[in-house]
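The chain below stands alone and is given as structure tokens, in the form predicted alone.
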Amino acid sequence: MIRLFVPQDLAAGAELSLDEGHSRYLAAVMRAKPGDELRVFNGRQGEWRALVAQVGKRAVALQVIDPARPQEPGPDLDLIVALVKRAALETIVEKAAELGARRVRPVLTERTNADHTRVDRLQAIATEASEQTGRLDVPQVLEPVKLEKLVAEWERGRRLLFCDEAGGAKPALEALKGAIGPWAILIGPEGGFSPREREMLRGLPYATAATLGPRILRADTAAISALTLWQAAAGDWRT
């Protein structure tokens, strides 16, 4: 069944313009016919069928038919991650979508290697990972900040997991025994961070160091394996 985010409000009877990339998908990819059904979500009303109601050569209208899944939250889940090279970060964005994440945070750190990145196609990457795996909402991809920056910015009651390639620190699933309400998980870049970085990280109330095993894994290996963790111990892979 196909699935596809449309940001426009889902009732029974709503008529759907779909924006042009949706459109070449279904008429050009899918061959989509008038009384195709397919799923449509928008994040905010849960999951409707709809029907293709107009095949044109530049835009493709959907008529919303019922409800089929309720609005669910999701697990509150935010993952920080340092730009690294393009490949590499567009694979951690598609399995954070995959894996649950509610929002990506590139951060800049002192050895990050990568200074920009388009986020406009991080964020189509994740709409498209969120359309394939069933959720009901897209994780927000935000512009890249400085380290210090989101550190200042802390929003108030979100633990930290702070990935820490140096040893030192407990295995990431004792530190997260137990672990509830809202986390978030810190991966750095290909050089790690710096003494200075790691000090700072240690000294926060709200964060806790842990390591990922014996190995030292790519950021994009890192952050699927810290995702994976997290859901194990405290996300919705429990229900």
Second form
Number of protein chains: 2
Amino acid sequence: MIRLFVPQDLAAGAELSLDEGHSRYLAAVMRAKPGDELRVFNGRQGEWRALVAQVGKRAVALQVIDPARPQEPGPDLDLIVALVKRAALETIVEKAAELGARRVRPVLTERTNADHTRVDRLQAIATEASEQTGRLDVPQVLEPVKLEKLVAEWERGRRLLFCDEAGGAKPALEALKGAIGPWAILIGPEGGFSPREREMLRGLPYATAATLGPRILRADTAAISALTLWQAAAGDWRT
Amino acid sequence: MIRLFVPQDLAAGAELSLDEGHSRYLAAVMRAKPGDELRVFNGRQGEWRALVAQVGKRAVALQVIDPARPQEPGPDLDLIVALVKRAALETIVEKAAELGARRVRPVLTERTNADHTRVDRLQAIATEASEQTGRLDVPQVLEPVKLEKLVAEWERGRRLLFCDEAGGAKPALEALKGAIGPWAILIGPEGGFSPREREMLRGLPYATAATLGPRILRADTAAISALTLWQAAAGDWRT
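Return the form predicted in complex with a further copy of the same chain of this protein as a structure block, the form predicted alone having already been given.
After this comes the whole thing, all chains and molecules, with the earlier chain placed first.
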């Protein structure tokens, strides 16, 4: 079943003009015809059944029929990830959408090589992955921020799982036992955090250091593993 | 630190002629010089320090110095994965190596499109990932097999975690509580198992059905998540 994320308000009978990307996808890739059924969601009003009303090459219109699933808030989980290489960062954003993160925030650390990224491109990847994975919202991809600034502006009450491969930390699943409330997961660059950064992170009262096993993981693997463990221990993968 | 997987026996003073791939990598990519230190492992005798002895463009020789880490058996975990598209399958093999699987076996199911794969190429990916992740062995990539044959020849005593998105199964972390001994994880094709296959799998006395949360996961995400949860609950990610 095709699912599209749209910006418009959704209500029975509403007509939706799709943007060029979605229109091309439906017309050229899926060869949609008037009367075809699909689903739309906007992150605010749940998922609705809709029918294709008009098909032009660059302009497809839908008619909203009736609600299919009510909006539900997902787990309050941020993924904060060092600006790694483009391919790895794109994979991480895609997987963060599949694994139910609410926001993705790239972070600049001492051992981060890159200093910028195409946030609009990452947001498009997050949107497409959200359409495919069946969720009712799209994770927000935020502008990159320096680690110091991130910490200085930390949101009160949010816990931080800080993946520390330098030894001495608890296994992540143990560190997450009994976790409740809003959390963030922090994944460092391939070269790891600097000693100064590690010391700073370990001193934060809201941070918990954790390890992801005895092998060296690439940043994308570490991000997927940490999101998985959080969802299984504290998120919506529980019964 | 460069780590190379070699087929030869390792002992203090042994001279190793590297294959063309490793030789080119050291000579052309890493610009190795005689006297440079690296590590070698063969999956049987632990990891050893070695020095570059001779450098030719296509033939580099090493001299083994002394042992650095003793061989240890990893967890006894197989990953069985439906033959998905090449890029996803290659990702899965790479991640299986990082996440400590002992063997990877592609499986043909009713909804699998492909019917063959380059096992030698997948084995090379597993080897390179093992070199980078720091493990002391390399997962063996086996020839694809049909699901019926896999089940007919099942190894006595090995449990199976069968990721079933069709509903009614326990969360994977709960299904793995108290797990011990040899296990396998089975990841189905993107289109899921057929009803007949699901019924067959659910009837196996050694199989446990499990879900990976409420969202639809791509095969590579599902494989990484399931390997992660097994390692955290039953493998070497515990304290």
